[in-house]
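One chain comes next, on its own, written as structure tokens: the form predicted on its own.
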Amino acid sequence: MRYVKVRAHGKINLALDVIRKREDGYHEVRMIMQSVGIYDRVEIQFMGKLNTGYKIDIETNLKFLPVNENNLAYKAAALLMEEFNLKCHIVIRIKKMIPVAAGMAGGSSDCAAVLKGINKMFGLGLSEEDLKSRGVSLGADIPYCIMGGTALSEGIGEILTPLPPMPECYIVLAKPYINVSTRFVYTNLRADELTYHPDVDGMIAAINNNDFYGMAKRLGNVLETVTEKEYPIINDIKENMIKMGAVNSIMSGSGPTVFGLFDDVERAKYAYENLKASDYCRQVYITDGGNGDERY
């Protein structure tokens, strides 16, 4: 194949708990991950064979993103091209739609899309589990981004248990005019001092029972204890989401994106329009769970 196109879906965390900090520096987590209908478009084009080595060019619609080995998409391609001795020149084109540095795994999703795309383009025959085992070496979120959907994520994020699709609802996402470093958040998290932990088991039961309200009331993210303290605007957006009709609202991942779950499309549209017109939100979307397209 000379050309493949893959959608790289963003994610939100319906629940995010940190159990402890491990001796190796990683944090042991327990999370409910959910794909959303916002995605980057990732295209891979075969440009020709080379006598030795490989060449990877990256093009993106955002000029501030790295287009060299510092880009996870580049690392994903290099990993497979080195392992399978693929002597060729490829171009990876990424149209970013997922907010950057937003707690939605945009970079990890692009990385996962490239792993899947290279596997398909060159007929490598790697299974999903094969791709996950390679992806985790590049980032803890990447195995989930390869799988997608609704899942319980444990360990450092690499132990995945698929769950039924989340109950149908409308999701409004809002990213304020700030970027948050994941490293900063985890460095400043005091996992052994946390007094609150999300009811992950209760949320799993609610999802299994297709109980939207049971799921929504159990939204929780312990990383808010760090990010909200540093950036109070995050709590302001959460409160405004609820005032405008969200059943519940929390921050996704390490932030700063906030999302609200709505049971009524008109309330969701009302919140979307108001947040988009505000002076404190940079990007606002209305979408749904799963791997559907952005709705509006």
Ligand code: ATP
Given for the second form:
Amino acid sequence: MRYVKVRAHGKINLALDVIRKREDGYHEVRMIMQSVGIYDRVEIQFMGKLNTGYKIDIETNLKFLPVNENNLAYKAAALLMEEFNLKCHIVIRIKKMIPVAAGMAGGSSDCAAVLKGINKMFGLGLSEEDLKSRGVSLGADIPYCIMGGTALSEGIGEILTPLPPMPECYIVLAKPYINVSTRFVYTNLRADELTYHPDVDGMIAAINNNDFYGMAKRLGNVLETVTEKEYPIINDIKENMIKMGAVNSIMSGSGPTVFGLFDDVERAKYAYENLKASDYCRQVYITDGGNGDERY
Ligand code: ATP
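Let's see the other form, the form predicted together with the named molecule, since the form predicted on its own is already up.
Once more the chain from above appears, this time first in line as the rest of the complex follows.
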């Protein structure tokens, strides 16, 4: 195959709890992950065989992103090309739609898409489990990004249990004009001092019962304790979402993207238009929990 095209979907965390910091520095988490209809377009093109080694070129529409081995898409391709001794030149083109450094796993999702794409292009025959076990060496969220959909994520993110699709609703996403480093948030989190933990089990029961309101009232993210303190705009956006009709609203991942869940498309559109017209949001989207297009 000379060309493959994969959609790399962004995610939100309907619940994000940190159980403890492990001795090795990683955080043990319990999270409910949910794909959204916002995705990067990832294309891989085979350029020709080489006598020795491999060559990976990265092209992207965002000039500030790395196009060398620091790009997670490069790391994914290099990992498989090294292991399977693939001597050739490929070009990976990434059209970014997922906000960057936003808590939506954009880089991890591109990485997962390239693992899947290289597997397909070269007929490597790796199963989803094979790809996940390789992916986790590049990032804790990558096994989930390979799988997508709705899932409980535990351990450092590598223990995944699929859940039924989230109850139908409309999701408005708003990223303010700040970038947040995931490392900064986890470094400053005091996991042993958390006084609140989201009701992850209650949320799983609500999702299993297709109970939108039971799910929405249990949205919760312990990383807000760090990011909101540093950037009060996050709380302002959450409050605005609720004023404009969201059933509930929290920050996704390590932030700063905030999302609101709506039971009514007109209210969701109203919030979307208002946030888009505001001067404090860099990117605003309206979507749903499917793997489909942005469609409202
Ligand atoms: P997460 O939700 O997993 O914490 P994030 O949304 O906070 O992710 P990303 O958008 O994945 O953050 O990217 C964070 C940093 O990773 C960027 O600042 C960028 O320099 C680097 N990076 C490397 N590869 C990519 C990629 N393919 N897309 C986006 N960022 C990338």
